[in-house]
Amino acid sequence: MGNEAIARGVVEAGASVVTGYPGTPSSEVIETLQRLGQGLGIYVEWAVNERVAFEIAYGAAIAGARSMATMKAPGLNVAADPIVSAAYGGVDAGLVVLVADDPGPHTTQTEQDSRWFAHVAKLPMITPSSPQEAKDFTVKGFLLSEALSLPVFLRTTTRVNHAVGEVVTGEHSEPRWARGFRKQVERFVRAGMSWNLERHRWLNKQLARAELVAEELGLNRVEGSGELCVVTEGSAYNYVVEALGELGLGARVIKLGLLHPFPRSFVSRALTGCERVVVVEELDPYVETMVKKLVAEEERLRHLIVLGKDEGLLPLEGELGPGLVRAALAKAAGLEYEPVRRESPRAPPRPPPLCPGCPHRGTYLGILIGISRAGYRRDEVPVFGDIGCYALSVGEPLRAIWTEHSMGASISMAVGLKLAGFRNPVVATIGDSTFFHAGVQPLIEAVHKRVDILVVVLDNQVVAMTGHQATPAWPRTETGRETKPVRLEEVIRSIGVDNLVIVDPENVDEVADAVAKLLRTPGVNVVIARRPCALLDARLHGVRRRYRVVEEKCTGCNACIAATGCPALYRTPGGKVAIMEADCLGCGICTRFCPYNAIVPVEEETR
């Protein structure tokens, strides 16, 4: 897989420090190194958030140790401040920042196009198109970083991260550790304005050398020939090659591996002899803008017709695919092209549900019941959501959360709503990992400003949605590293909240009673709903119990399904409810909502 190939590139490059924060589609890079790299003698662990991850990697790189920080696109926003500053400080060993964008989007709140960020940060950015290039460009990224003494972005997309292909590997290199660190205040202290001006001049000089180094590393290339030229990069390159072959169309393919600084000289040479240029890329017309600027500024290229997203040839949103690219290239070449329309059965919509046994189901049921017990209707008490699998509570039948904005925003937005004069109670819900990532600061703000809110921390003791990664509460990391666990309740109490209650989400009424009481209690109140992620718990300890439906007692009232939405429950052809026992993880919440006591435990078993 592309991410596994990147992990292999890290090994071949001799990196010694690898850190990041989980985020699909980037997570498997660190997971692969943790699983396979324990004998390599490198540091590879998750950090509490992307900013901390980058600063750890940067601290290693300025001491001469090759390092990498990994994150998905929104994580780049979290790490933006230190990354921009690091461009002025530079590095003394290779530092590669993997940022994974998600056109589609498949698992991300926005289709962020991180290519523009390279301009803001004034740092080089390279992009691979395949698992093979993912591995190769990782190694070249470290070399480019050291040649320019700058951090380098390795920008991928989901179809590169999760693509699978054969990869020719290179030699393993010994990890490159710190060589020392000396005091250089003019370089590393941003409080000196005259120093910053000089570092900015230095940075611009370094960037000016990037294209030359990129040529030496072979990051850009031209394939084929003809007056029709296609400029492309990343996963879009694969669609271009496939489309040209299927159309039987001869063209010159100008494939960019270096995105920033834009390889102006290379593209200018490559466009010689072209008459019509098609730019094929995903998301924004980033490369298209650069090509059109180049054509407008060079007299000998001004005759070129450049076509792309601005002309409506390709969409501005979503992923590309072979069909879209075939149609675009055919239109640009003036070919008659009728896409093949394949009729296929339309699958019913399947929005992702909370897993069977998920403790968050009980938490949100308890919140909704607690709102009612406190004397309010559901639509009178806003429930702010956050980033994590608990955001799936937005779907039927819970329809619990009203917002899901960004990491930690549930608490901040709840504070803002109350400060704006909202009279009714407000609930903020946030996961344990998200709280450690970005929830501590807004809770401090709420306490400091004495804002009346209820914060519910859904503590399933793991980073669940991205694949069960470690949190700061773990006593041992995935690599076996012994840690000092950070207790969630100790952090929260130390901030100075007015009331803190710990409840078990499998006891819906316990949650509801706590919520109802605290909604009527002024102050900054916190409920920790604590129970391990059901999938992880079953994997580690087996299933505690399962439930089945006594058919003779079931009336088919559907109350259990309507209340919980648990995917282990289903309706039989006879109109009654049954449980897929292999999927049941034994939370028993459905029993609470069955008015006929038709749901009972099966004999205790483990697997």
Given for the second form:
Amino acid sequence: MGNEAIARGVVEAGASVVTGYPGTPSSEVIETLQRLGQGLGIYVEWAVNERVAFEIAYGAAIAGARSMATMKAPGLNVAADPIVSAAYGGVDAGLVVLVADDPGPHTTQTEQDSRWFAHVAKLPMITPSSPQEAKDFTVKGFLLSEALSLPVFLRTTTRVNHAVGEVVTGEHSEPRWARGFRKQVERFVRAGMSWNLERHRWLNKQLARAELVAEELGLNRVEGSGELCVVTEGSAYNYVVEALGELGLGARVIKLGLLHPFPRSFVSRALTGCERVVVVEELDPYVETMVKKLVAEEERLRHLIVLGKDEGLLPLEGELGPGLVRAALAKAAGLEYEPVRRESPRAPPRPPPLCPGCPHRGTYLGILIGISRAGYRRDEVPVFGDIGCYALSVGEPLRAIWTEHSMGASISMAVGLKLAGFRNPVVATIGDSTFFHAGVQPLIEAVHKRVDILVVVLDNQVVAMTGHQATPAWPRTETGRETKPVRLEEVIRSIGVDNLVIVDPENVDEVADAVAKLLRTPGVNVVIARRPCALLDARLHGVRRRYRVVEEKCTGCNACIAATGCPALYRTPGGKVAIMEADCLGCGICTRFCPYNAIVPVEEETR
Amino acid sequence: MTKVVNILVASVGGQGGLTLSRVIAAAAVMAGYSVRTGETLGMAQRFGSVKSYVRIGVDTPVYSPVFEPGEADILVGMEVAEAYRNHHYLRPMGLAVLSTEEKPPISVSLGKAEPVTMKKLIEALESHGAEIIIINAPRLAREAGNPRAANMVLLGAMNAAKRILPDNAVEEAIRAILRGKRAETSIKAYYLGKEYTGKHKPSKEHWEDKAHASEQT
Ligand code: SF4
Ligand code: SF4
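Since the one above is the form predicted alone, can you give the form predicted in complex with its partner chain too?
Now the complete complex, all chains and molecules, led by this one.
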């Protein structure tokens, strides 16, 4: 997998400090290193959020340790502040920031095109197209970073991070640890405005050398020849190569590995002799804009016709695929091309549900019932959501959350709503890891500004959505490193909330009563709904018990499914309900909703 | 044209569709082929629709990890509704290897959508001339002593029909990815699927196994 290849590159480069915050499609880099890493003796741990991750990596790199920070695109925004300043300070050893974009999008809130961020931060950015390049470019990223004394972005997309393919590996190198940290205030103290001006000049000088170094590292290349030229990068390159073969088109493929600074002289040389230039890239016309600028500025290229997104050749949204690229290249080359059209079958929708036994199901049912018990209709009390598995509560049948915006925004947006004069109570729901990541400051804001708000922290004690990573509450990390667990309730209490109760989400009525009471109590009130992620718990400790439906008792009223939406429940051809025993994780929540007591635990002996 | 084999694995999250695609990919690498897979991981994909693409370049490098509808040589359907959702990926006269397992999506359980029956799936596949293998993969997996190895049963069935991957490469790949006892029972499941398919040529004519829905455990 591309991410495993990046992990391999980290080992080959001898990085000693690797950190990040989980986020699809970037998470497997650190996971792989953690799995293989005990023997490596390097520091590979999750950080509380992306900015902290970057700052840790930066702190290591200014002391001569090769380091890496990994994140998905929205995480880059969280880390933006320290990254932009780091361009002025520079590094004393390679620092590579992996940022994984998600055209599609498959698992991300936006289709952010992080290539533009390289411009904002004024830092070099490189991008691989294949698992092999994912490894090679990671190593080269460290070399580029050291050659320029600047942090370097390794920008990937899902189809590279998660693509599996053959990879030829290289040699391990010894981890490079800190050599020492020398006091250089003009580099590292951003309070001096004249220093900042000076460092900005320095930064521009470094950037000007990037193309030359990239050339030495072989990051850009030209394949094939012809008057039809295709400029491409990243995963789009793969579609281009195959499309040209399938269309039987001869063309010159200009493949960019360096995205920023734009390799101007390389592209200028490569375009010599071209007539028609097609730019194939995902999301925004980033490369296209650069190519058009170049063509406009250079006399001898001015006759070129450049085709891309501006010309409507390819869409601005969604990911590319072989079909889109084939059609675009055929059109650009003036070929007749009839794509195979296949209607998508009308299959019953299967949006991802909360897992069987998921504690979030009980929490949201408790919140919704609690809203009624407090005397409100469901549509009178907004439930703010946050980033995590629990956002799946938006689906049928719970339809619980009203928003899911960005890490931590549940609390701050709820605060904003109240401050704007909204009269009804509001509920903010946030997971434990998301709370540690970006929920603490919003809660401080709520307490300090005396806003009436109910915050429900869904504490499943793990970063579940991205594959079960550690939270600050863990007593040891994935690599076995002993930690001091940070206790959620202690943090919350110390902020000064008015009321704090801890409930068990499997007891829906306990949750509902707490919610009902606190919705009628002024102040900042917090409910911690605590129970470990059902999937992880079953994996670690086995399934406590399972449930079954007594066929004779079941009337087929469907109340259990309509209330819980648990995917282990299904309708039988006989019009009743049954439980897929292998999937049931034994939370027992469905039993509460069966009016006929038809759902019972499976007896030990019959299991 | 050079030879690339496109395989689409359609499954419900948690069934082992991703493991299957990784085993196929690893076996293909061990057999000396070029390979790419495309899949979406992460997100709470348990019980959601999962589609993974596997592309094997027998005598040519592959680049793209994905392919378009109508371009799959083989559709591996681990679940009836998911096989149906993706049947348009199969090229005309392609091979469909189907498990009888059903996991009704919530939309069906809530009565908001029509369920997909095996009969409907077969009709859809026949409309593009597919060769169809239907196999009670969960049952054979249990026989192999590993209820989670339905994916390997289907791999066995696929390989019995198409002989893409040498057995020793498959064994090696399973051991590399699963390890321990699970690997051995998975290998057993692979051979059960392969033998069963070789012996019975299980197609729709032989599909009488109506017990699948009540036989989920
Ligand atoms: S007890 Fe009921 S709600 Fe809980 S996992 Fe089993 S079937 Fe689902
Ligand atoms: S709520 Fe009880 S009676 Fe109604 S369908 Fe479910 S199990 Fe059967």
